[in-house]
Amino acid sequence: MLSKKTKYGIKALTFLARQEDQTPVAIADIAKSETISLKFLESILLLLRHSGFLGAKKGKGGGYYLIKEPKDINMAHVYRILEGPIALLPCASHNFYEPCADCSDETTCAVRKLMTEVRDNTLLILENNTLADIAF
């Protein structure tokens, strides 16, 4: 299952998408209109700053704000800050990539060749996605 964080944290990127004039929004007005815990949103508002998607303006008219256009956030990206992992197993993982401890022969495993499926066809539509897709 998506992660409360995940889900919010695309919630919020596609809230600033969807801002006419790319000024600073604070961050009580986004949690409001995603319905999103205060807390809980500047702490994955905070990973998505550090991590190269948004700025922040501090003081009076301050907030965060996109920095790079919506047709330049892959999701696939995004995914990968706020998620971790795409694959479902370590042993299906591309970057993550460890053997099971469970099991003695990775070229025969049906789990792992079925867990790879769903993570390539998963890669294939977060990859071919953006912000601007999903926003608009």
The other form holds:
2 protein chains.
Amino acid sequence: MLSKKTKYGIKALTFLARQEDQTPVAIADIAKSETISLKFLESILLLLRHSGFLGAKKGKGGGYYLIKEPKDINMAHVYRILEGPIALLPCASHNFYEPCADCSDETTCAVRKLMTEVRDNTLLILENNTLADIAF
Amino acid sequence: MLSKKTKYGIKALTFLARQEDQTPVAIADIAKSETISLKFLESILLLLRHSGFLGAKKGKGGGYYLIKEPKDINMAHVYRILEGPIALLPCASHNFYEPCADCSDETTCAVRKLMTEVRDNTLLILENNTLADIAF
DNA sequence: ATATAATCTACTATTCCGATGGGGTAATAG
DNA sequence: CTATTACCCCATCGGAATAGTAGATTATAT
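Okay, that is the form predicted alone; can I get the form predicted together with a further copy of the same chain now?
Expanding to the full complex; the earlier chain stays at the top.
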């Protein structure tokens, strides 16, 4: 299951992508419009800023805004930042690989075989979707 | 992330599928071979029996065995029993559908759009894989 | 100067997972 | 009959992760 963090993060990105111009939007406005806990959203937007998706402006009239164009924001990238590994098992992950303690032979593990196939396909879909694809 | 319950369940099914003949295998034997907590595995196998995948035989020489042939065991079915919904969001699930409390309009929700695409694809893969496909 | 709004740290409450252990019942092989 | 093994229910427990909260600080527009 997708965490609320990821869900809220994508919703916020979508909200910003759907803005007319790219003037900063206050956290409170996004939170209200998308029904998200203000403080929780705060931490998510901060993470997205540190990850290079968003810019921020402090003070009156400040807020967050997209740094890149929606069509240049890859959803696999977003997913990895917010949710973590795309694979359902650490042993089937590229970016977050970890062996299973209970697995004697990875090459004959049926679970890994299946989850690797799922992973490859999910990755393909996420990589082929940009923020523009899902927001519009 | 896949729960250990699902992981262990699939490993147990695989173990049974790889048996020479279909004489019952004691829980303890599976647990030892696959490094799974005995009591935990017990509850998983019970669930798989109630779901029609396994048969059980009590008493000496008893244990669990596959009821159907591995090629007739669909991994999407197994996944739903052990893990639950295939979709990463309840609003993108067929069998476990639930609307999001925070979502005003499902049809324009970008997260749902993306997760539906992921779901459709994952389902396709799970449905096209049988226990025989991953065990051998 | 003042109000606004992001930043950052730290904290809390709740929930779930994986596992453990107890205890007893029912079926079956020898 | 006896040993074995599945069945079944329950209670607990630590640890991790989620989701959300509080409060103080910093930057900026007016």
